[in-house]
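For reference, the chain that follows is the form predicted alone, supplied as structure tokens.
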Amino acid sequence: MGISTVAVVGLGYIGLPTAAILAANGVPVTGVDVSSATVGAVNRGQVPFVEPDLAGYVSDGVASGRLRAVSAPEPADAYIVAVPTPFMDDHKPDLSYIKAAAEAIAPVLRGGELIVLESTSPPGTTRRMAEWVLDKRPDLSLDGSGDRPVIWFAHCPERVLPGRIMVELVTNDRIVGGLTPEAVQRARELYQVFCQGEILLTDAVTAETAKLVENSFRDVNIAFANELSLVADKLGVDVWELIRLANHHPRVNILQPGPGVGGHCIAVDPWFIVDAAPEEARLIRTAREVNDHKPRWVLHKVVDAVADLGVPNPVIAAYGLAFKPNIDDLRESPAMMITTEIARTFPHATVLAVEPHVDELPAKLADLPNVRLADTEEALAAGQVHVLLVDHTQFRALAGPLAGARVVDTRGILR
């Protein structure tokens, strides 16, 4: 393969599993992260977040000597960049993390390395990453022109589901796109080390756009379900029953509504398409607006429930802070947004945040004096308004205990 060592830049929800799975397949891996806490945890064989099965891979990798973590890039044959790509207040992509990674890698390059961008990115970002690297290293090139050593650049977007990452890293098909045909082939050889799914080859811009399209497709379908929940509420119809009946049609498969859309992909990626083609991406923009509006609609439902309660200092229990069930990932979580706004809307209320997958409140909630972390038992006993935001497995048993209570159920748990 010509790649005997790999550096993974960014040891978050994608980077660390990728580093660990490579190490499990016999490749010496150096993980790079700016967080000293993350570096220390990995070098102790520990995982700084919740992901099933990952802890065993990390501890085995560290014990074998094939996985270690450092705070700055070191020489390697291949680099996988897996850093955040959030958007700014105007929904434009923030590429500062990718630029910082590129500029950190550039000084240690010798020529002949492969650099793969895994971060979900707007079209053209892989080429921009190459430009940032080559700006720092004009002695290197994309094509060997001027007898300068070549650096190969490719894009391979992650396509895994939090909670199933260690399975789907291996079994899912992957898309590999490069700035040159040789870069594509080298990247394919790297991912063949652990990927049992089909590896589909294309150019870098198509690979970047494919990931955005996948998540935009899901976002549009979720938006239909979320908008349907608003329509059903206005008509006095049970949306869960409505969807169950409609889905008996052989060509209908409506998703389940929720309090909004969260996570590092679906809540973010469609905006990259809108930014790249604002006049053309009308449906994608509307879906984002529908899903971004849903938390405010839920908040109005909580306001109505508190008004019906008619007490000056209510106790409001919010069940779930993560963006999806059975994980601790709070990124872009509508449950977090709603809980925060409940506390701000009712400053004299006590807000009990029930999230079994975290040990302490995130800073955004910890800064609010009327919010505290509680377990399910306390919330059931003390809560006067109950807001079901995430369908964690242990919350699915709440239908009985909450019978007759004042409940805002965004997940259909009580049905």
Ligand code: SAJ
Second form
Amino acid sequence: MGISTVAVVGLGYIGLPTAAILAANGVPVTGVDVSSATVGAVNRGQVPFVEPDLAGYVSDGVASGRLRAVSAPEPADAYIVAVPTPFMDDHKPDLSYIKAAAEAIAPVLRGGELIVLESTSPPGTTRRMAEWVLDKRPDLSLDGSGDRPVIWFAHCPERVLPGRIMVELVTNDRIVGGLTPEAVQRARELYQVFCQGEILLTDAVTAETAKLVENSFRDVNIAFANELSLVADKLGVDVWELIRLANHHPRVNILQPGPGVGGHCIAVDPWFIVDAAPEEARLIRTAREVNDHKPRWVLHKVVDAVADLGVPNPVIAAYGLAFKPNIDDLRESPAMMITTEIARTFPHATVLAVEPHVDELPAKLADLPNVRLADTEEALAAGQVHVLLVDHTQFRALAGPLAGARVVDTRGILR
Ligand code: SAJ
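Given the form predicted alone above, I would also like to look at the protein as it appears in the form predicted together with the named molecule.
The complete assembly is shown below, putting the previous chain first.
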């Protein structure tokens, strides 16, 4: 059976771009989401979050009739599951969204469909997803055994960088791993519709682990840079200068330190490896701990700066809430965490949060009486301690205005 219709389950940062790019390539797509607000927005051709170029793809897809959002799965030839896989308090993966997606798809299956898991997942999750589907549909099978119609299961981890999603969806190489060789071939056929990169074929568990390894590699390397920032501070050395010089070595390429590692991927995925191999994944665990410690270290620097200022009701300006530059995504953001903790630590201070990419403060900050959203001009004029948390392009111009001010610069903006 060819793939002429696709359902994408989960219209978030990955699912919606994937649905839109399939529609742009001529495939009728239904996007499925449990949020009626998201379904409504997409059907009006709107995008509920900021991602360059996505809005045009979505509005074109809806206008062409090839992209439609619904609140429950409808029959399709292929399903792409792109739902969140957060971790729980003990760092164990929460697979409840995948289970819910599997159980929602199961009733509409006819046999012969492909189901691809794109969500970043611990090793073995594609197989568990298959079990959840087949538990609901014992009349179907993985391999045609017992003369039951087959459902093909595969994993194709998303690898796009927020901020460049519409480009990287097309140009990145993709890893496709199946529970059976036939599933791999069918999944390749689906991704060939829009992916111009190489499509690399393997089994499902290797594909799942490859994704986790990619993000752990980056986490470990950022941890190295963050650790250097602590070492350099102790030695009285400028870490940005230190890294710039070391990177002149032909085989050294150190990343940049920051206030910590944010986002829903790099700060999460390494824990899936630690959970799967706790005795073995020592470096990966330590890197997570180093990166998770960094926001607390920054908070201490702010406490020192406020103590040095020595006034009872200081005005503290925090620049940036997003988890990285030039996006509006505040999830797992160390800047959010630090700003919240500053406000709690100094209840008599006024905290001016500057985030040009949002119109209102997220509830967690809005609930604090001493925090409000401010623009850069107000923060520069009123702030007595300035905390630079995100290197948004517009903050690059702050070096001049902040010359001589009391600054905690976590991103090397003033360099
Ligand atoms: N960061 C630093 N220093 C650096 C680079 C990044 O502190 O030198 C921080 C950022 O500020 C941010 C965090 O790390 O808080 C993560 O940002 P990122 O740009 O490294 O990555 P993400 O989370 O936006 O996207 C990553 C990408 N993975 C890799 O580069 C290996 C992306 O390709 C994945 O698709 C994405 O995770 C995902 O969804 O898994």
